[in-house]
Each structure stands twice: as C-alpha cells, then as structure tokens.
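For reference, the chain that follows is the form predicted on its own, supplied as structure tokens.
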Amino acid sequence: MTKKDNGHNQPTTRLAQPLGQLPAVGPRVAPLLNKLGLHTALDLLFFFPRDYEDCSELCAIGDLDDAATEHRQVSVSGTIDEVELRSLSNGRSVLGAVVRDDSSALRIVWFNQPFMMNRLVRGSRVLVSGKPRLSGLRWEMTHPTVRTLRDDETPSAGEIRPVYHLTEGLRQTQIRQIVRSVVESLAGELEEVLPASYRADRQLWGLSDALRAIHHPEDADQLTAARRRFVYQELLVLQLALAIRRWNLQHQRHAPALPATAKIDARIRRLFPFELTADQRQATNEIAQDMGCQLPMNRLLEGEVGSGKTVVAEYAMLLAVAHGYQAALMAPTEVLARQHLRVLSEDLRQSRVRIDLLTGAMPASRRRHLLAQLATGEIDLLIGTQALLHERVEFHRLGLVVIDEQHKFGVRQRASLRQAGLDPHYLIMTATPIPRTVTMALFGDLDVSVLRQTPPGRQAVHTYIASDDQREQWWQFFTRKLREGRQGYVVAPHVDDDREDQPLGVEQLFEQLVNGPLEAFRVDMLHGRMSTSEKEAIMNAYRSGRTHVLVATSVIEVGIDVPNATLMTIEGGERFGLAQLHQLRGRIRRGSFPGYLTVFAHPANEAARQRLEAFAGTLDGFELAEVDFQMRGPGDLLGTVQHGLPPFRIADLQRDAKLLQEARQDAQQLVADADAPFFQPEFASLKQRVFRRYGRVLDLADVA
C-alpha cells in the first residue's frame, strides 16, 4: 500500500513502486516529488493539476475581437515592455504592464498584488491568459496568469496544459513530463471503484479515460468530464462516510426513550421567567421528538448570535433528568463552560437538580470526589471543558451529552465524548452560523435545528469601520456612554505587540488607555494567559459593574454575558475573521440598550476591505456566513484540521455545489436500508474507499 489513501483501491506491485524505481523519474528527483507527498507512481497518478494553461485560444494580441472574446478566457504570448507599481493614498496599490507582440500591445493589471512584480522582468518573454477587454483603444487583462517562457520555447496553438504545484529545484515541464509518462503507462491498471451500470446512468467517464483526460485534456469539454467524474467520486465517498455514520446510530445503537410529556414538558417551561420565540419552540419540538425515540438523536442547532441556543440546551438537559438520566455539556473553554455554571445554576436554583463542574485545573482530591458522585448518580448535570474527554469520566445513567461551539471540537473528540456514556443522545451547537454547502459537506450524519430570531427586546449594534483620524471623536462618544453608566469592551488581536508592524497588543493598549482616554474609569484587562483564578476574579467585577472597560483578546468571542456592555473598540479589525468579528459584535447585543461598534482597521488588499465592508453592512450572521464563503472559500471555513477530515484533493464546495447536491442524494439511497445497493457485492471497492478514508476519523462501525 502507499503511504497514504488516494481514494482507489490498493495498488498493483508496479502502481506501489517507489518514485525513486521508475525510469521517468530516477533517484535524483524523487526527493524533490517526496517534497510534495507523492512517493509512489500511484501518487503521481492522482496528483492533479492546480491549474491549466488554455491556450486552446492563442492568438495575436491585434487579433483581439471585442465580441469574440468578452468574458472567455485567451492566452498571447509576447514580450514585457513596461512595468510599473504605483502606490494609493489609502494604503492599497496597483501594478502595471505592457506586453507587445508584433500585432499591438495588451496592458496587465493586478490590484493590491505588489509580489507580482517579481515575475514582471521587462525584456522577458511570457504566456498571459486571462479574460481580455477593451479599455479605451488597448486591450486590458485584470489578474491574468502570467508564465515566463525560455527563449526556445514557443506555445503552440489548441494545447491545454496542466500546471502542477512544485518545489524548489523541480521545474513545470519536468513534471508535466513525469506525470505523462506514468499515466501512459499506469493509468490502465487501475481498479475501477463505480460499477458500469452506476457510471451510466450519471453520465460519469470511467477511471482511466478520466486519469489520461484530467491531466491532458484535448478540449475543454474532455477537461469538464473528466473533473466532474473525480468530484463525484470524491465527494460521493464523503457523502457515503455520513450516511453510514447516521445508518449506525440508526441501527446499531440504542438510546433510552426520553419523551416529554405534557406534565414534563410544563415543568421544564415554568423555570424559564420568559416566553420561548417561536424558532425556540420549534427546536425544543424537534428536539423532544429526537429523545422521545430510542435510536440516538444527532442534531445540530445552529444559531444566531444572542438567539438563546442554551436555553433550549438547557430544555433538551431537564428532559433527561426529568426521566432519571445524567446530561453533560461540554464547552471549549474554561470561561465558557463556568459562564455555562452560572446561568444554569442561577436558572435551576429553584429545583433539585445537582449541577457541578469538572475541568482540567480542578485539584485532583475534589476532581476524585466529583467523578465518584458522578459515578453514583449524585450530580444530574455535569459542565465540563475538555477533561470530559481525558479524564476517567463513568456516568451512572448518562441520557444526553451537549456540545458547545462544535467547531473547536474535532471529528475524533466528538466521538470520543460518545463514548463516555451507552448511546446518550447528542445535541452539537454552534453559534457561528454555517453556510448550507459547508454543512451538507459536513454534518450530513445531523439533523439541523435553526435558530434566527433574538429574543424580544434585544437592540440593534450600529457597527463602524473608522480610520485613525477619527479616534478623538469616537472615544469621546464612547466615555459619554460610560458617564451614562453603560460598559465596553475593547478587544485587540494578541497580548502584546512585539512586532513594529503588529497593532498594539492588549497590555499596551491596556497602558496607554488608563494613562489617555480611560483615566477616568475602571479599566481592566483579560487574556488567555491568565490563570483561572485571576480570569474569574476579573470577569466577577466587570459583571458586577464595578469595571467599566474591560481591555481583551478574542477570549471573549463565545461566554460572555452582560447586558449592560454595549460599547466595543476593535483594534487591528484587519486580522480578524467575518464570524469572529460576528461573534465579537454579539457580546454588546445582550440587553436594553442598542449597542456601538468601532473597528479601526488598516486593510492590506481588497477582500480585507470587502470583508469589513461586509461586516458592516449586516447583523444577520447567515448572511455573513454565505459572504465569508463567497470571498475566502471552503479551505478555512472547513477547518479540516479541527474537524479531522481529509482535505479535498480537487472537489471544490463553491465551484461543485450542484455536486455535492447529487452525491448527497445518491449516497442517501445508497444507504437507505440494509437492502440497498451499497450493500451489495458490486459496490465492495467503493465501500473499501469509504471506509479507508473514513472509517477512523468518523468512527465508523462496519454495516455489512
């Protein structure tokens, strides 16, 4: 086998030889293709193009024809005359150039790309190809891809190339050789994973027609096809992982039937002093149909900012232990799941259920007396951080376990958790609302309970992005507001700045606050280096009032809770994500008063200054959630490492959303009972596929 799975079946002996055996290659490049994780030829195989050079299109630059080709893509080839990089007043900047051919010249831009610059070398010659238009009386291409040709190379006409990634010492057309000649020779003896009959009735091109035309396509239709069959199958495998995982919770686990009841259902409700806004209800109802079943509930409640996600949490914890069961909610900090203690405690004070907490700083005597109450069935309601994972952790009957802010937990500590009890019932939260593609990616194994609307009362934050020179004015409006007796916060990126071109960090904000603007008030300052007593101290006198400002990282994103706060100051709002932000926003929008937000920021390029802009514009977090997936993509947004999973080696959720769509849907029947066709015989390699890639990550138990 290869050191890694590459979603097919195990190689034959000539497909596992080590790259360094293979003639195309030798001893001397293999170290370099090693570099970039591919060691056998059937990592080659599966290396696919980043990109491609189309010059299916290649013409003279005075052949341009402005009907011909607005919005489709050319490539000319010609010499670099002129450069130029030109610096704007607010910080941003544009580079020029001008390649000539014998027919005319084209003019290149790239805004707020300086490093470009590097591989404008005037005199060079280079393939441009982008999108061309007339600007005026020349032709102009916006960010185009640029590469630089040697002096004997010409490109011919109706080629498409494949561009790979590469390493120092390894250059385009050695790699664009190796892979041809291994997939010339290879690509044959691969196993196909999609029965015939499957391949057909989706229009999918077989396995190595589709190798052979992904990395040498001879138009774009034949590039079209063959990607669309690797998305698929990429995406299909993911999509069969989920359904599976829910086909076992389904099928192989039990959970206790937890039903409310009228009667039940009265009680819980008679300890909330407020009525429920209609998307609560609709949660709890879904949520008491899930545990009134004894097939496991996997939901997911995926909320706005401030729209009472714990109190339906904390519905779904009372309805265990109304029938005799234990619940556990697990938070990712500290300062989280003691904000959990708190608001549970101070909710519950009325009733008999036993709250505590276990974290890891706890003194090991009362962490030993916590778990044998635990054990005992003494404690009804146990919040913890991530030593619910660590320590040795025995409920007597546990009925329920609860996630907070899910995605600071990965695949491998959510199912680890599941562990802690027999088939508890789970519900997973997430106040950082998710786009829809990146959750049908994700958490197809859950039901998703969406929660939109803010309890009545609750004001609106007018949000600003402001410039320094409008910082006397702004904190003049924000010590008015204290006087008035409100409180604010002011949030930097990191504790100290100990690079000159860093914002100020937190203590020195902290100094020069106290010492200026703030000397009048009660400031104080929080970060994550801080011990547990010393956070808690803090945050009991800024919730008490006797602190004004409290001066702090992002440690105060998720936890936090005073109405009273509806003032905040965001230095360096440039490093600082949309959901971040988002989430920031949402700890001045928890009472009465409407709320002020001013982020002094210093925007590097475009999209730092559109995601600002963004932020600006809206407070629905849905919105912001789909904006950020539009600008940066699904790399961050997946957060493959914290989840655990694979990286997509070409699926692309943005671009392949339809995909997905359909590979969602097939996988769904694939898996719909134990009749169906994944679980037959022509299906064995895909299922191995599945399950190789998989089965450990998302704990998956064998369904055949």
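For clarity, a rigid core is taken as the largest C-alpha set superposing within 1.5 Å between two forms. Given the structure is predicted, the values throughout are model-derived calculations rather than measurements. Positions refer to the first chain, counted from 1. First, how it differs from the form predicted together with adenosine-5'-diphosphate.
Annotation for Asp656: C-alpha shift under 2 angstroms between these two forms, rigid core superposed. Fitting the two forms on the rigid core leaves the C-alpha of Pro363 displaced by under 2 angstroms between these two forms. With the core held fixed, the Cα of Thr333 is displaced between these two forms by less than 2 Å.
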Contents of the next structure:
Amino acid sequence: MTKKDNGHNQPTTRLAQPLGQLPAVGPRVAPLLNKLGLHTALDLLFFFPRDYEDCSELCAIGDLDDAATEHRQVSVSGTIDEVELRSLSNGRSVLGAVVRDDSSALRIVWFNQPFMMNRLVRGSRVLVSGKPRLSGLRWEMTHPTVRTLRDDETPSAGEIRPVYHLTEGLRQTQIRQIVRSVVESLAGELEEVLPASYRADRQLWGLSDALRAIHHPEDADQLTAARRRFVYQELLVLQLALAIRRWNLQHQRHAPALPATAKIDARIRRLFPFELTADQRQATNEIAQDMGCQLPMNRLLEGEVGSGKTVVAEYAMLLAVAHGYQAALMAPTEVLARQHLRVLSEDLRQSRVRIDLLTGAMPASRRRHLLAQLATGEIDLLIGTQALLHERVEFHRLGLVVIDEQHKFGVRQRASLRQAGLDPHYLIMTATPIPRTVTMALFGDLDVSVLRQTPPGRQAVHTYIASDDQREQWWQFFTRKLREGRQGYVVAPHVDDDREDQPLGVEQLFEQLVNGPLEAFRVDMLHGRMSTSEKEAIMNAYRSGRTHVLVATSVIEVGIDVPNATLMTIEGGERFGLAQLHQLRGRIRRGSFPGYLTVFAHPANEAARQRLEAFAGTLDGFELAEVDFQMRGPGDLLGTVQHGLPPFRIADLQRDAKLLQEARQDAQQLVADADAPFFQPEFASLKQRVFRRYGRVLDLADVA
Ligand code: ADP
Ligand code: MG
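Return the form predicted together with adenosine-5'-diphosphate of this protein as a structure block, the form predicted on its own having already been given.
All chains and molecules follow, beginning with the one already shown.
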C-alpha cells in the first residue's frame, strides 16, 4: 500500500513518526492501522471521522416527544429485547427489535438488512441514534445506527463522538483513544497551509483548531466550521490544479493550427450520409474554432446516448487530415473500436483517407507493419483501444486525439499520447450526462460542447418498471415484436448466478429463455468472458439480423449501434446505476421504430424505487443525471475516481456545491497571471499541496 498523501508539507520528525513508535499505539495495533492506510502520526491526524455519534441530543425514551416533533436526530441508550426477523414472500425481510430504558420502549426496524441481526444481542446495552417517529402508541426508528456499549460505558449527554472506519481487530473505542492522544499532542505542530489574512477574509478556521474540532467537536457549530475549513481546502486544491493545467495548456503548449476553411468544411460534410443536427453543427463549429488556433484544443463533448457524437469526432479528425495531419480515436472496448472503424470506413470509401485499427489482440507481425506505416505517415486515421497508449506507438504528425466514452477509461489519459514537437488537439467524449456541479468541479480545465438533441426521426422508448407477475404478458409482447421483424436484448447484471439471492445470470437466463418464451427465435449470448473473436462473430450475426435476441451483460452498454434492435428486458434492475440503465436504454433508441424496455426489479428501499421511477419517467439523460445526483450524490457514477482523479477525502459535491463555487472563483483569481498571489512565497505551502496531490494525474508541469 502506498503511503497516504496528507494535507500537509514537510512534516516535523514527530509528525513523521511511524505509528508503532507512538506510545498511544504500540507495535500490536500499528499493523491494524497500516491496513487502514495509516502509517505515520500525520496520517492519524488526517484520518477524518466517517460519521459522528451525536449525543448532543441524548435523551430518555420516555422524553422523546419534544425532539421528535422537529424530526431531529436523537440518541437513546437502553437494553435490547425481543429481536425478530421476518422473511416476506418476495425475498424481502423486516428486522425488528425493542430497546428499553427505565422510562419506556422504542422499536427499531430494518428493511431488507437481515445481517443487522448479528448486531442485536438480546440483553446487551446499546446506544441508538436516528430520527424517531410515533407509530401507533410506540416510538419507532427506521435504520438507526446502533453501537453496543461496554459494561463500564455510560454515554454522556452533550457529547459528539467521532466514528472512524475500522478494520478487523480494531475497536471504535481504541481508535478514538489513539486519535485523541495524537491530536492532543501533535495538532499544534502542523504548519498552516492557507495564509492568515486569506483565511480571515473567508472566515476559515486555522488548521490546528479545525483538526481538533473535526475529531472532537464541542458542538454542532464547531463541527460545521471545522468541516468547512477542510472541504474548502480540498476543493481549492483541486480547482487550483485544474486552473494551472488550463494555464499550462494555454501558455506552454503549441498545437498546429488546423482551420476549417469553407472548402474543407464542405468537402468533409459531403462525406456524411445525413445532415448534421443544429447541436452537431454548433459542436463542429466550436471544435473548428479551437483547432484553428495554435493553442491545443481541450474540449469535452458531452452528448446524450445516441445523440451522434461519432460524426462530430469524424469531422474533427477529417479536419486534421485535410491539413496533412494524423488523427487517433481511442475507444474503451474492442467491439466499439471495430464499430467505429466500420462506420468511418463506410463514410470514407470514396475518399483517399487511409484508416486502420490497432488493438491489443493483434498478431505481432501485423502490428509491426502497422506501426511502421503510422510512423511514416501512411496511415491518416488510427482507431484503437488503449493499445494506442503504448509507448511504441509513434505518429508521424499527430494533429488530433479523440477519446470516446471517457468515463470508461477511469484515467485522464490525455497526457500520454504526446509527441515530440507540437502537441495534438484533444477532444474527449462522454455519453454520461454530467450534472453541472460535477462538470465544474472535475472538468474545470476543459471547454464543453453539448449535444442535447437526438437526430431527427428518433423514436421514444417506452419504459416500464415491472414485477415478476407481469413476465408472461411482457414476453408475449416481446415475441410479437420479434415476429414483426424487430430485434431485442436481454440484459442481466452478471454472467452466472453463483449466489442464491441474486437474480439469474446470463447463462441461466439464456437457458431459460431458449427453452421458454424465446424458443422459436435465434438467440445468442454475449458477455465479457468471451474471446474477442467470439464476441465479434456474435455481434456480426446480430447486426446482420441473423440472430434475433442477444442475452448479455452490460457489455452492450457502451456505444453499440444496431438500429433494428428496439426491445430490451433488463433483469435485476436494482443492481444497475441510473446512468447505466440510461446507457442500456440508449441501445434501443437508434432507429426509426419506437423502443420498448421493461425493467424487472426488486428495489430494496424507497429511494431505489424512486430512482427507477425517475428513470421510467424521462428520456432526458441530463435530467436523470441531476436526479441521480440529488438522490444519492455523485459517489458511484460520477465520482472523482471514475474520472481519473483521487477520491475526495471530505468534500461532497452535492452538499458542498456553494463552497465549490467559492473555491473555484478563488482558484481562478489566485492563478490569474504570472504575478498572481499563488506564485508568492506565502502560498508556497499550498502550492506544494496542489502539486503533490494532482501533479502526476493532471500532468502539471511545474510553473515558476
Ligand atoms: P453516440 O452519441 O451515442 O455515440 P452515435 O454517434 O453512435 O451516437 O450515433 C447514433 C446513431 O445516430 C448512428 O446510427 C448515427 O449514424 C445516427 N446519426 C448521427 N447523427 C445523425 C444525424 N444528424 N442525422 C441522422 N442520423 C444521425
Ligand atoms: Mg458513441
């Protein structure tokens, strides 16, 4: 495990001490802390609580009345009594228990979390926190946090206690003690990162005070102030990194100027089999503007699924070729790379543009030949997978790099495809609509073009969320449409069903369908464990209409384009994220027939059900992205990691949207020009933070 990078510079020797040497830790506990990624005293200081046990509202169950009317979070302590787990017919469960204290009793309830039962030992004393609700005559809390109290432990009212991540063998009380002692003895040794006057202007707490308060807040206000300081700093550091990256690109890099003259523009557009939509037109104009300058283009093309990003990329690539430069297009999967090759070759069959494909699976001799042609400029357009990033891949004159489905790569690989001399222009495409806040936070260094419209004639997809008793009816409809000549997909969340509580896997589903409702049709299977040639053969058969139905995992999620496919069944719908469902739906919204999608799902809770309903309620991916963001934050789908940045330690883009605005504005001012404050000595320590955390991922060459 690599050493964690902490919010600090040049630790004093005491801060750099290995944990085993700290009296509060000792050699037995140190390895457990190491497992949590903690190696030094400094790491412990910045090991922020994952949550708090808020006993500032600790009360007797009999006194719950007042607090509850305000829907506040409260805590009670008591003894567990009457634990009961009921299984319902459809695989759901209700777990209930009663907690008693001297004054009264409280019922605590979990839906579909049978494993929580292990925590509820009859007769044990617990501290329970949650929002109480009067249910009939009894107080009830749904999904509270529960902690078992030691015999000698009495929670005291008024205290807010940190809750840390644990690892096996480490107890909460233990880590609390350890962190407390380290904070008490060492928090004062930290060097401040933000100058005092800068903090004063923004009412930000000093580092040491904020550290003490984030671990041991005296009240909710302290916690808010401490958190604000760290969130601000974290967001500021990222925004500075993005601002510097942008600055670098504009001041230190040069790309060839590749303007779109009227003649070139007409020549390129003649190759397309259709008219561009207004959105596509605008995007190509923006791109042509960028590429006409010697500043390297650094543009994100965000487009709804099926909005026609490929042709926009094609335009940009042909613009490079028109000026005698090469262009590269990188796709996340081989299936998709081949699809691009096919589409582009079709459009270019009357032209002299030379196009080829590079993938990881190529025979060595073929590969060598191709690389030689690439280096001498005999290939104009190179399409490929991540194999393009290999160091041996050398271009003769690379003018443009297009990265398709950026979110699938997980890293910001823009930097890697560079060459000696001039830099290429970059166009990055993503089909996951991104909420505005996230775009701003994570792509602040890029210009953005958006395709909102879908090409003309595109039909709606009727989306249904269904339960198991509607299966028969659905398959009747599905097969009727197949007989009318349409094709369909059946999507399962995984390849095989190795666990009982999971929905069927692709293989089992396939068996069931070919021996059941789809018996009269030609059905194939497609999943990630197959070899490339198998997958390619299956895709070809499907594309040509020889097979009617593909039973697949979400490998079909990305980019596959078969206009005649208009039917889709998704199994285990609760296991897919909203963006992923939307991507899948995009597969059946490609031609001139309306699409029909049924999602079979067993949502585990109300929020999951609402998400599915939102999905069925709109076809607008941008709207869905906002819904998803509101409902569960950017974590899973739109998190930093997916976009190739290290995860946030404390910031939460949804909760902290306002601070993000502030940090972004501040960052832009701080690096506005070469004399800007950021380059003065008082910010040296902040600057170091920025480079340590983002220097490598965002390829920030040192500035001044
Ligand atoms: P995505 O944005 O998801 O990558 P594609 O580029 O694959 O979408 O385009 C989806 C489909 O729409 C393709 O079949 C493409 O040929 C078609 N298409 C794109 N632009 C237009 C247009 N302006 N008019 C008609 N069809 C178009
Ligand atoms: Mg695409």
